[in-house]
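Below you'll find only one chain, the form predicted on its own, shown as structure tokens.
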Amino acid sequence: MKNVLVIGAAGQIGTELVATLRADDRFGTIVAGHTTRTPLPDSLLQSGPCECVDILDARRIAEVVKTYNVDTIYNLAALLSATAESKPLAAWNVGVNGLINTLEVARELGCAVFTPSSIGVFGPETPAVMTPQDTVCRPKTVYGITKVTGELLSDYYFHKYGVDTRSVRYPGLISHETPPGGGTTDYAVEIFYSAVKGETYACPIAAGTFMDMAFMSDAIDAAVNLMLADPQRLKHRNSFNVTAMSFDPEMLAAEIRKRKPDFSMRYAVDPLRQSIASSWPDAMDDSCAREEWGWQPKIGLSEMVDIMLSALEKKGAGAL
């Protein structure tokens, strides 16, 4: 069984990934690595080992790997797209220098490494419809630049040192477990909070702006199943296109109105977030992930809307 260290366990992906791995009998010890700046929820603190791990401290990463006999590292530390544009040096430091720390520990101690990439690797020159697996990657944001660099570094460590690196290019991720955290696609989460509260949603993304999306449970499945995949089947490694659905704000609002007819939305386009969104694909081709390790999303737009509204209504508007 694999012993796993999840760096960035308190983040949007990390909280759900740790819980999923701890419930999966194909895995052994699951260490939730977090910083003092971002505390873990009680559910993770009580369900398994937790350690303070800063992605910029290679020595500490190595200590935890040795203590728990870790053989697989999920490196989830990153600043999200819109936040990264306001803190470019911090985004580079965490996204690139932190990755190098992780890869060096993996090289020295024999670990596999999963580092999520993003649709942010693409830019205006990339084909927007059915964006190929292998295509032009010329991003216009520091977030995208760090992700392209991460893909190349991960491939380098695989070919140069034999480190088992693997990655997926995540689309926008939708979850009711953690609040939005500074991503360009976060409108697709924020809108549900407004709908449940009975508020008019001010959408920062313009009508007609299509982007790839996936529900968090599918994103977690991708992270788990790729690391369990037969390496002999992997023609690609860093990084696989994955997607589950593509929609624009109008389509999402229309689905919400099928359940909540009084829901209203207006547009208050954010120039930064819109410029980022406009540079990303409308819809990716994820056929390589399907063929090489069996990627198969389960949640589509209609199912996602049902799940999000139901979960947030159970929490109650006062808790949101």
The other form holds:
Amino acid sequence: MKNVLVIGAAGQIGTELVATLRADDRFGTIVAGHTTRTPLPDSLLQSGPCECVDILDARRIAEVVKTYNVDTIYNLAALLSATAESKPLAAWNVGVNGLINTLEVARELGCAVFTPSSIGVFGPETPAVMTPQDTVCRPKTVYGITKVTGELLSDYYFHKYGVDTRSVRYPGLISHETPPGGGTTDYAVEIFYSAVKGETYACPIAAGTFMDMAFMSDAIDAAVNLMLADPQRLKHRNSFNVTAMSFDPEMLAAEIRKRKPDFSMRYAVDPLRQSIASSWPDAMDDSCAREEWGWQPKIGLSEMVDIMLSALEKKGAGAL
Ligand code: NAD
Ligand code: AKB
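Previous: the form predicted on its own; requested now: the form predicted together with nicotinamide-adenine-dinucleotide:
Everything in the complex follows now, all chains and molecules, and the chain you saw is the first one.
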């Protein structure tokens, strides 16, 4: 049975990944690693072990790995694309030096490592439609540079030391448990909060800007299924294109209006987020993930909008 350490467990993905792994009997102890600045929700504090783990402290990672006999590390620590542009050195430190710490601990103590990559690895020279698995990766953001470096380092540790590194290039992830952490695709979550509160949404991304997206349950399935996949079938490792849908703000707003005819949106385009979004693919080809480990997203645009609206309405506009 796999014992897991999730670093960055308090974030948008981590909160749902920890809960899913703890409910899955193919896994043993699931340690939620978080920093002192990012407390965990009570549900995670009460459902299993939680430890302060700063990814910049390699000794601490090793200590927690040894204490809980961890054999798999999910490394979710990062500064997302928009935030990273205002703190490029911190983004590099967490994204690259933090990953090196994790890989070194994994090499010494025999752990597998999953470190999400992103559509942020691509740039304006990359084919934007049916973006191939193996293609130009020349990002113009520091976030993208950390992700390309992370992919290369993860492959290096696999080939040189045999560390079982695997990862996916996540698209924008949409969820209702934990708000997103400062990315370019966050608009596709924020829009639902406005819709439920009955407010006009000021969209920072221009009409006609298409990006890949996926609902969180599919993203979590990817993280679990890739790490359980038969290694013999993996021709790629770091990192697989995965996507579930592609839309622009107009398409998303129209889908919301089918359920909430009074919903209104205006554009307040943010030059930083827009320039990042314009440099990312419109729609990726994820056939390698489908063939090599069975990636098959379950939630499309219409189902996603139903789930988001009903979950946020259940929380109540006052709680949002
Ligand atoms: P998030 O910002 O919600 O969470 C990241 C977590 O990392 C936060 O809890 C933060 O406290 C933690 N962290 C920051 N510095 C740390 C440090 N020094 N030590 C330990 N933890 C630290 O991000 P997320 O959306 O959960 O993303 C997780 C991973 O998935 C990241 O690598 C991100 O780039 C990648 N990803 C996310 C998306 C998305 O849409 N959410 C898309 C593509 C890739
Ligand atoms: C971001 O927008 O930074 C993330 C991502 C797609 O990597 N959501």
